[in-house]
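In the form predicted alone, a lone chain appears below as structure tokens.
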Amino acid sequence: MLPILHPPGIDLNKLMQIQNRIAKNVKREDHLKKLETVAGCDISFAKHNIAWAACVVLDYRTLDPLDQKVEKVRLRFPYIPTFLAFRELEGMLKTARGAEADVYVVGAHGIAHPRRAGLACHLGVILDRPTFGVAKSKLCGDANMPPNRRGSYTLLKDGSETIGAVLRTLPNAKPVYVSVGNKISLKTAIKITLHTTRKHRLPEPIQAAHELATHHAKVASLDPSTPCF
């Protein structure tokens, strides 16, 4: 196993090797076998390193509600830009181990990284699911912005490889960075987004996780004695 859960200290060259081996192991093509479930992931964060992590499974054609975890979880690892998942990972995966679905959904990047290695990569490789990244900010790479309708969207290019889109969910908002996590190739990424995307300028599945996240870390903090994992 990978040491992403307890990185060996914060030595970012160390942790640059985990993030390439990440990268190394991440499929670009779909391999979803059906598409009937999809799963939303988030954390929502209290205080003092103490973060509600969250995973809500919809039904694919109507976005209802099948299924949720939320755990307490405390943050082990500081905030370092380009190693979130050193710090997220490990709560993330409490909840999404728990919930089965045929695609998880990220409220980050995936191989939109500057080591090809964002939180959704990592999820997706540890799981070994289908996964992608849905982010409301660039990164790195190169992009224009798409034309202001639903839909349209902009290759988001490092040099002359793609690593992601810029799609337009909603009109007169701003665009999300969409970019393969593993298991799914970026065609099938961007449906996915616009079909699970409603009223909210990030996806259904995102969007509930970080509602009912949100919604524990809130009530936590008038009860801070709640055990955290």
The other form holds:
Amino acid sequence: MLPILHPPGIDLNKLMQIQNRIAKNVKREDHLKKLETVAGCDISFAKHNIAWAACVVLDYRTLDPLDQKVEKVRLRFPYIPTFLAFRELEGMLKTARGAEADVYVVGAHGIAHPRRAGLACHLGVILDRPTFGVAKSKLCGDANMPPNRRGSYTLLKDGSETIGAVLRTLPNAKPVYVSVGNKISLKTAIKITLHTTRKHRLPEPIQAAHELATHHAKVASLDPSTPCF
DNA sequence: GCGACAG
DNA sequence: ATCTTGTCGC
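Okay, that was the form predicted alone. Show me the form predicted in complex with the DNA next.
Every chain and every other molecule in the complex is listed next, the one we just looked at coming first.
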């Protein structure tokens, strides 16, 4: 199934070694100097292998927008479960590098990954900044369903190891999966997720980045000759 | 062998 | 991820 999708020359064993190296450098404790700004990172697809990456910076207290970056990116790697970073990290870095923030929220998993090296970990280790992931569905691990109340959560475990939390950001909505990316604790990641979540199931930083990226992807697909800037 | 599988 | 309107329910 998967092998036919792999372009020849891509050695997953080599990529797994890279993931292991990233995982070794992940810090699961808080290293935040302050918490005044939060960034959200996301990528939306236009057509073929063209996509748009977006990073939006919000004021932590008010959630007012402070800054935003958008970049057109070419995806050179296919989507293969557990190897998402090799498809999306490059584009995500282009926008995140230019947007300063105290913490970055990524629409993907952090250490809630078979080798503890989700996209949020790659971004956090490369930038050497606090990051964490908020995903809409599970990649690995086991957890009970949290009670149907905003703010309730259960721990996502892989054997005896805690790799994340299944968090209810809104009542009557499927919970989200929160996990450490780098330089932050799960406890703080959960706190930030709840603080930045308002009318949507996903936290505002990710929601805003997604809308911005999707808007550009749509405009680009309607008129390829439009520079968009 | 079978099921699971971020975006 | 993306293609897509209405519809059921609180």
